[in-house]
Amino acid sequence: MSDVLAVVEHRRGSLRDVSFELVTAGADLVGDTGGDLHLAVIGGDVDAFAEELSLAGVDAIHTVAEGDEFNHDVSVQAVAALSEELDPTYVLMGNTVNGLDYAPAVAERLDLPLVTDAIGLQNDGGLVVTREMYASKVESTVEVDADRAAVTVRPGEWDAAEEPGEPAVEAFSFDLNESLVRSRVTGFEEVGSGDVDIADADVLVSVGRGIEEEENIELVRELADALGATLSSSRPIVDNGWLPKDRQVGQSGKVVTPKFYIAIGISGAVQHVAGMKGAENIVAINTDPDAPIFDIADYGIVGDLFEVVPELIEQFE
């Protein structure tokens, strides 16, 4: 028998969707193990959130009304108060930035061996995790050679949990102990748009660290005009100062479902899918057969950008 708890995340008053994915991996780790599937709320609008999770598959939801945004400090003093109690042998968790944030304290308080980022979960008399190494070129099955176990899930992998079910709702408290509280959440900032928003872009030409060098930029920008498109980037563009944070596409910086994403000399990784993987068509241009941005494109080249890209110039002049 295999209990799970499965800690969902909201912010700023919704739910997010990786707490309707974490049910469904929860559910299936259960399987048929005559384990029960429990989540834990904590902060926020506990009550309403608990309704909306009130889903198939879940047997407990706890509610823990503490605070209205999440810290780190009392989500990790809940789910170690709520483990003591239910000692379920998974802790599941979504490797989120807020997950990044508690997850391995979570793990390192209650002495559990932690995997994190799992894009496959196998119970079959021990947990099997499948996860990537090496930028994506490499997967790995890692086996838990202990009891229990913490885990983290990559948001995205798992679909979301629809089906209405009637859980148990239960008010949980605990004593928290505000001397360990020691970080405040002072508030939140919109990155904020220029003068141009690329998530109203019809067609994105998208630039990465295969440009190599800032000059280089200007051959995409070309590009970008001959098709009358807008210019956005992939992080080390941004972080290297070339482009400005507003051109910035994936997890961290803009969602866009363009008709066209013309992915020039960018690998795929999944904090940049997360954030074009809505497009209707997109295009990779790589040097590298095997980069994961072929893995969702539509339209590929293998090639070198500094050969295609003029050439596509030149097809539109």
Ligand SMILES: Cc1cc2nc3c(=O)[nH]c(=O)nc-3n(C[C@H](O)[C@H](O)[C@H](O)COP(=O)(O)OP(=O)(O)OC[C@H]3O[C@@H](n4cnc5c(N)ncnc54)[C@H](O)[C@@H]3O)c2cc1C
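Just the form predicted together with the named molecule so far, so send over the form predicted on its own.
A single chain, with no partners or molecules, comes next.
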């Protein structure tokens, strides 16, 4: 039997989506190992977070009431101390800005091998991690030649856990070495034109190279408005300066998991698909019936977007 410790994330008073995905990934892994799934909640409103995370598959939630926001030094010490207490076989963290900030330090502190950006986990006598390589064109498997390991999991690859459960909730305290806490979060400042966060949208209307000219984006914006949706794009649109960086979906943009994702004039390059394949429903509009986007689309329209989109706008208005 091998236990798993998953470290959840929060920001500005809310649990991040990857926290619920970590529950699913961890539950799947203990299903292979026969162990228990433990969650670590570090900082913030730990009691409220623990209530949200009381989900099926979770055996125990350990709350660490240290600070309000993520802190590298606090997280490293807390996860290390909790790991020494629980002795988990695997420690799971998000492959996020925060996760990649502290995961290497945790692995070094606990003398664990670290495998990053996992899109699949399996244990059949040993941990096997699936990763993508060469701009997501190839999947590879990494066989971890060690009894214990730390892993960061890519957001959007596992379904978010939703089914309620009744795990034990325990406050965990340890001797925090304040001399090693060299930074504190003093506030947040939005940068760029961050008027929206496309990662929070339920419906995204995304535009790609097929739009041809910058002025044509207004047509797609009208469709988004008619649907009450948020406008997003593929990388070429951002590279051309037609939309700001915060609207970009994909490997070098944001990973999104909306209820509906409408891809207009997007061919479906692997870099873009990596950022939106977790959407519940994908609708693709493209003139090329062999476009890769149709391989993952739930609904497809083969046609000229300049004819299809106005019709859709009329219908939805």
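Numbering follows the first chain given and starts at 1. Computed from a predicted model, the values in this text were never measured in an experiment. Take the two forms, find the largest set of C-alpha atoms that superpose within 1.5 Å, and that set is the rigid core.
Original post:
After the core is matched up, is the C-alpha of Gly43 off by 2 Å or more between these two forms?
Top reply: No, Gly43 moves less than 2 Å.
Original post:
Comparing between these two forms on the rigid core: C-alpha of Ser234 shifted by 2 Å or more?
Top reply: Ser234: C-alpha displaced by 2 Å or more between these two forms.
Original post:
Superposing on the rigid core, does the Cα of Ala269 end up 2 Å or more away between these two forms?
Top reply: Passes the 2 Å threshold, so yes.
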